[in-house]
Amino acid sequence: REEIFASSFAAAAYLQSIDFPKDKKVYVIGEEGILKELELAGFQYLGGPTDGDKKIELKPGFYMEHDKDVGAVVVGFDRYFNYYKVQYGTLCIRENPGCLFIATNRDAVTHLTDAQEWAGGGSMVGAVLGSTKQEPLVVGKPSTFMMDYLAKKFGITTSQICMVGDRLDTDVLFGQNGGCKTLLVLSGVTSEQMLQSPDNKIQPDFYTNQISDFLTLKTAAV
């Protein structure tokens, strides 16, 4: 947990850093990883995985009640994604005064599987735009707010990291962004050819095949 920051608590930790309300309650479009974060910060939260199982049946005058007390919303990958999920977010982040629409990440796609690709956190987060017309607050990649945060907390400058990953649009833009070195990682989403693709604008300081490159690197240079 000192070492590994997952876009779940990026999002307890601006919660944190714009002094949210205790007294409000989050509501999570979302998995198990974003609740315990929350946990950890001392924030109420409902819904997450154990929303995945309700339904709404849609009935002539029927009215769906939520807790006005929901001061944000907060969106990440969720494989146990639903109409209901969909609805309950809207109606928080449309009806009640000032509640928040926070996202994890915007990822297109993902890899569940080596077998191919997966919708991402994406497309959970595109579905709650859709619905309220309101943009989200993207405290994940490539937001500067993760990397701003773990600058102060290690006393560091962003000009001495060096962001490696395999996304061009998340992982590269981030480094850019927050005034980092960057390296691609040809291993995951992104080929050689999409990079150097004319049609691709975002170009990493360095690449390489796979991250178990620098052990080869390391070997030669003792």
The other form holds:
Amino acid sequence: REEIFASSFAAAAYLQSIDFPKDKKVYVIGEEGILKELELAGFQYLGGPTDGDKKIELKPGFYMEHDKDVGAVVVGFDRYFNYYKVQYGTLCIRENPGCLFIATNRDAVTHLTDAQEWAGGGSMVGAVLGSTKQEPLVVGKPSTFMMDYLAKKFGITTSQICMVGDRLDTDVLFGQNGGCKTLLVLSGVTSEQMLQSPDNKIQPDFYTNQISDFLTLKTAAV
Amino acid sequence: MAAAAAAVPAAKLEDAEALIDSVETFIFDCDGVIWKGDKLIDGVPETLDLLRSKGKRLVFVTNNSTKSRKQYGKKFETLGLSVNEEEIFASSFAAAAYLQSIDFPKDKKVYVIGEEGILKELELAGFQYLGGPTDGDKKIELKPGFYMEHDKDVGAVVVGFDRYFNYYKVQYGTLCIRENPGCLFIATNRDAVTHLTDAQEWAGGGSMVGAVLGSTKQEPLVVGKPSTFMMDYLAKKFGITTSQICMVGDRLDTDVLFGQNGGCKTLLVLSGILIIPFTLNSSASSAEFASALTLAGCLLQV
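Let's see the other form, the form predicted together with its partner chain, since the form predicted alone is already up.
Starting with the chain above, the whole complex follows.
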């Protein structure tokens, strides 16, 4: 379990790293994972999946309240995403002095089912960016927060690491930003054609079909 | 290397008569200029009457796409203002007008992430559409093997303010833009906040657009302010040049920029953020028009 670093964990770890006050609250636009990690880290939170049922009645004179103690809004993938959450997060960021805007990731698409791609955390983050005009602090890939965290935790330098992933703009970029070796596998979203396309600006150190190639690839003996 | 020139500071309006005489058309933003939520701002009817009595053309441009121009006509009427539907240009109308201007094929469909206003304008223009408020009740069940279908005939996704916004709509729009060849991504506006009630600001069309931008990494074509599409459209329609126009608004990054991008005069009013407790008497002269605006400026400086 200690070998796993999800961006939900990264959000809680980030708040710990900046000594986010325990008397402040976190508003979550996201799912269970974030809530669980915040709870484990001892932070108070509001929002999450249950706000998915809340609606706005825009009657004249209607006023939407928000908790003035919210000191951070954490945004990640949220299948229960709706206007109420966007507005609540927007009010916190715009009106609570010093309120942080943290994104677990900005992935455009994500593999929620094996059949097709799904709009990812990047769309929830994009919505809040659109209403606040504030850039978020990204704790997931390609930001190096998680790599710096685990390098420190395991007492290693990033040059001793190889990052293996299937996405150029999150995984490989993460590795490059962190200063470690990078290996692209073609078993996911990126094809050889995409890698070699003139539009692609991100080149990993190596690429191969899938990680089991580690078992079989060997330079032929001279 | 020469330093970039700083923007010329705005001049407080002193001689309203000169400004009025120098232009043929006044374009008014609505929220924060004519009304705030559902309340008329003081002195507006008299001001509009004064301008009409001087033979000025009045046009009303709003980024709010929740209503069609016909529905806005009713709102003006309810507030006691006599405004013709033909004088109103909402961004809902702009979306339909844009599709007409590019001869968007009638056998293609439009997926709408937005409200009634957009649907009504598309219908009036003869375009087929999907989506809108009713998709607000749709949910995703992410079971293994579940596959979300989308209509391959969608040739444009139009995004505007949507209080019924949800993940289903984001995903549907995303599939259309990513998978239907040549599918357009059109935004009625990218306003960060909007005045839906007079009590506070609300996350605006910019957030719905931001969501779809986030999942497609494609920049939208914006038809509302500050894009000049609506100004070019009405200049052509009325046969005037933009130098004959004065744009009046309460927001720098939509209204004033719209005017500047279009090459017309610009007047900022401060009534968008401050309720001005003054009234013009019924025989308001230009001088009082000027002093009313100047009074607003003085109140803000106190």
